[in-house]
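First comes one chain, alone, set out as structure tokens in the form predicted on its own.
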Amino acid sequence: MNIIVAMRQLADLVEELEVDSSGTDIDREFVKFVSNEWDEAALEEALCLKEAYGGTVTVVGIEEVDFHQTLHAALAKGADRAVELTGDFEGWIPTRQRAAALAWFIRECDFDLVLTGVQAADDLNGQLAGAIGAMLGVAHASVVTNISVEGSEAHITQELGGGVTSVSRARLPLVLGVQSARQAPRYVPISRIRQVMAEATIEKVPVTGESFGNTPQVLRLYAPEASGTATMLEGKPKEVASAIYDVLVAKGVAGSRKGN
């Protein structure tokens, strides 16, 4: 079984993000970038499938800040091949443009499954798997939580609304958006990643001649407006408790003290 996993980088949400001078993107110069957590789930599911059925796992993504660290970590975890797509990619990449570049590469590969994260935290778009599937002309499904394979068919578990799950069958090849893997993404020590960095090769493939079609353009970004401030209470425990109670009374959440 040949599995391709599409991965990407995004700004670490624990960082303090700022809008850049153009007003259309975040300032990326001093921001730490990390792997998309849903892509990590897709990679883990791919590695579990490889262990169960054999085959290969190829990790691919668009050239982005610190993307090499995600590719090296994927190789250290057990992926067989790492590919970085290069081209005129800058700043935030719309989902349709990302899907077109990935589909351009994937359609030349021999694959049974293409796995992506169900979404990414920077846009919560959730359409990457469907867009890639449409561009490749193969079936697709999303919000997938488990995958098993029997012959030329995959059994897919999907999470639906209200905690309901659905199990369906589909003929390979498929494109699936993974919500969660059957187990937590495996840990790989930094020593192993450094070993892979010294030994492994990341393939660079230029994306050429691809038409991305119409893609949304960011007109303006705004920092969230402050809706309030925090008040730090100091003093002994009883004094702090009394002050908290007074705040709750003022907000109408608690009744006034007896005798008042």
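Residue numbers count along the first chain shown, from 1. Only the largest set of C-alpha atoms that superpose within 1.5 Å between the two forms is called the rigid core. Note that the structure is a prediction, hence the values are computed from the model and not measured. First, how it differs from the form predicted together with its partner chain.
- For Val19, a C-alpha deviation below 2 angstroms is recorded between these two forms after rigid-core alignment.
- After superposition on the rigid core, displacement of the C-alpha of Glu159 between these two forms stays below 2 Å.
- Once you line up the core between these two forms, the Cα of Glu199 stays within less than 2 Å of where it was.
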The other form holds:
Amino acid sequence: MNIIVAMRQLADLVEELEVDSSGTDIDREFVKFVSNEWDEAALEEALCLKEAYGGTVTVVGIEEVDFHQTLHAALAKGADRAVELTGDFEGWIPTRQRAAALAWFIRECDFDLVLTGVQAADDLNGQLAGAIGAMLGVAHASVVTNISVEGSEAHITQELGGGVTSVSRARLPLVLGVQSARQAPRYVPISRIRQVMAEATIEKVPVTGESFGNTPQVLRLYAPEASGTATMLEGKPKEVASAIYDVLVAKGVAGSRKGN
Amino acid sequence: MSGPNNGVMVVLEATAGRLSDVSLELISLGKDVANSLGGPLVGVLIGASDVALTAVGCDIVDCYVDFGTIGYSSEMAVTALSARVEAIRPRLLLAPTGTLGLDLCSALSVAFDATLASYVVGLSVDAGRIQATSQLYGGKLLADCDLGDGFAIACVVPGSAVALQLGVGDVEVSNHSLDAIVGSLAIEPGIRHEPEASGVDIVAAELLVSVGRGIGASANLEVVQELADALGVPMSASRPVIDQGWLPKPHQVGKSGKKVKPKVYLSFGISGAPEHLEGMRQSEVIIACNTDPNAPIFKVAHYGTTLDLFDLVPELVELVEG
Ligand SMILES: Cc1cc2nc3c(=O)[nH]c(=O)nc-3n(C[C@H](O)[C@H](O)[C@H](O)COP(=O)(O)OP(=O)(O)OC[C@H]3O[C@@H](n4cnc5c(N)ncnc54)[C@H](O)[C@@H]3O)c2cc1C
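Got the form predicted on its own; could you also share the form predicted together with its partner chain?
Let's see the whole complex now, leading with the same chain.
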């Protein structure tokens, strides 16, 4: 089983996101970047598959701020190979461009599965799995929550929404957008990551001029207007709790206070 | 291949013998764009053909009837839709954000070199160019973008438009078979599994105490559980809490979990990503506790507080316990 996992970093949603002076991208200078959480699920599933069936896990992504952190952590968790695609990658990279670079690299590899996160929060231009699949001419599926393999076949579980799932038999190779792994992503101590940083190498592979076709042109990026529907409850915890409790009582979902 | 005409194509889904809510929303959005472009609105329905007649607003509905009966395959969906796009050459294709939309949109955009926008919440036409507004970064930012004057695809977030009223109208229906496609698939049609029945019924509850990733760790759940117990109501949760294994799947609210409409939805440490809002925005009253004043949950909440949940919840427990 040779598995390729496409991963990336992305602005941490917990941070305040500012729009830069162009008005069409976030200010990438000050924002904190983290691994895309769904890519982490894809990596976890890949590592579980490797543990079950043997083989290799190659992690690949394009050169972006802090991407080495993702690669080092992946190696520390058990990935065999870490590849960074270098080239003309700046700012907000359309999914089609990302997919073209990844497909160019993957095409030359011997692989059974390509796994990546089901989505990323800045996927203005579509999700990776479908784009890579179409570019490689390999069947793909999204929102995958389980993968098992028997010989040249896999069983994949897709969520269809509302708790309904669908299990398909499929022929390898496949490109899958992973929603969640069979278990929560494993933890790896910082000391282990440090050790990997000192010992392991990241292969750098230059990508040149892959054409990627039409993508949307961003005219304006902005925070949605505060629609102002929420009444913000101010005060000390005791006061806010009391205001909330009053709402619960008014809606008839909690008993009135003792003594009332 | 000829260039696109001025038509709009919408991908429709049938669930439980009727068109899904998001299908009706897509028809409503698609109709507006089709009117601006001066082209027809074509529905492509995946499911039972009797439902096709209810796709009022569409001029034609192409049905893949066997989809509903033989099970779902992403590859089958892509192949079937590609054939319809090839035949009709629409200017714009609308699909719902969800498994079907994610399976279709990127692949079709590559196959037809279409300009694709995801997480779309609004569409307009300006001097023949299609413009879309997309909701990004978990709902924290919006992007207005130009999809050009060629074939465009918009993957639309459920809840972005008012659904067109159901009725039976003048809809031309034509049926298509999947027989030719099914035999050669690498991904076979799947076997459908309904969600497991469980003891907890978060849908029936009039009050839900809901918890998100802001809880930080499994051990901290106790704090909120105590409140739910004191109120005598079930605890519900966002997806990360379920994926971490901190609460079982039947507790999940959202796109891939349950849709709930309690009298009061009391949330702690939930950011309000579109997939979560899809499951709870119809609650009568939403109260949100989140330390980030810019959290998208406050856009739908009726009452909000930026207090730390660990400061607030114990006070609430004290009040409820009297
Ligand atoms: C196909 C698909 C289907 C999905 N289906 C679902 C679904 O059914 N349900 C669902 O919920 N998600 C679903 N998601 C995931 C969704 O996109 C979000 O990732 C998820 O809803 C985020 O959960 P959260 O709000 O708990 O976590 P986060 O987005 O990480 O938010 C945590 C919040 O807690 C706040 N916080 C932190 N500490 C505190 C504190 N001490 N006190 C108060 N607040 C605090 C933070 O400010 C932050 O806003 C789906 C995604 C996909 C791709």
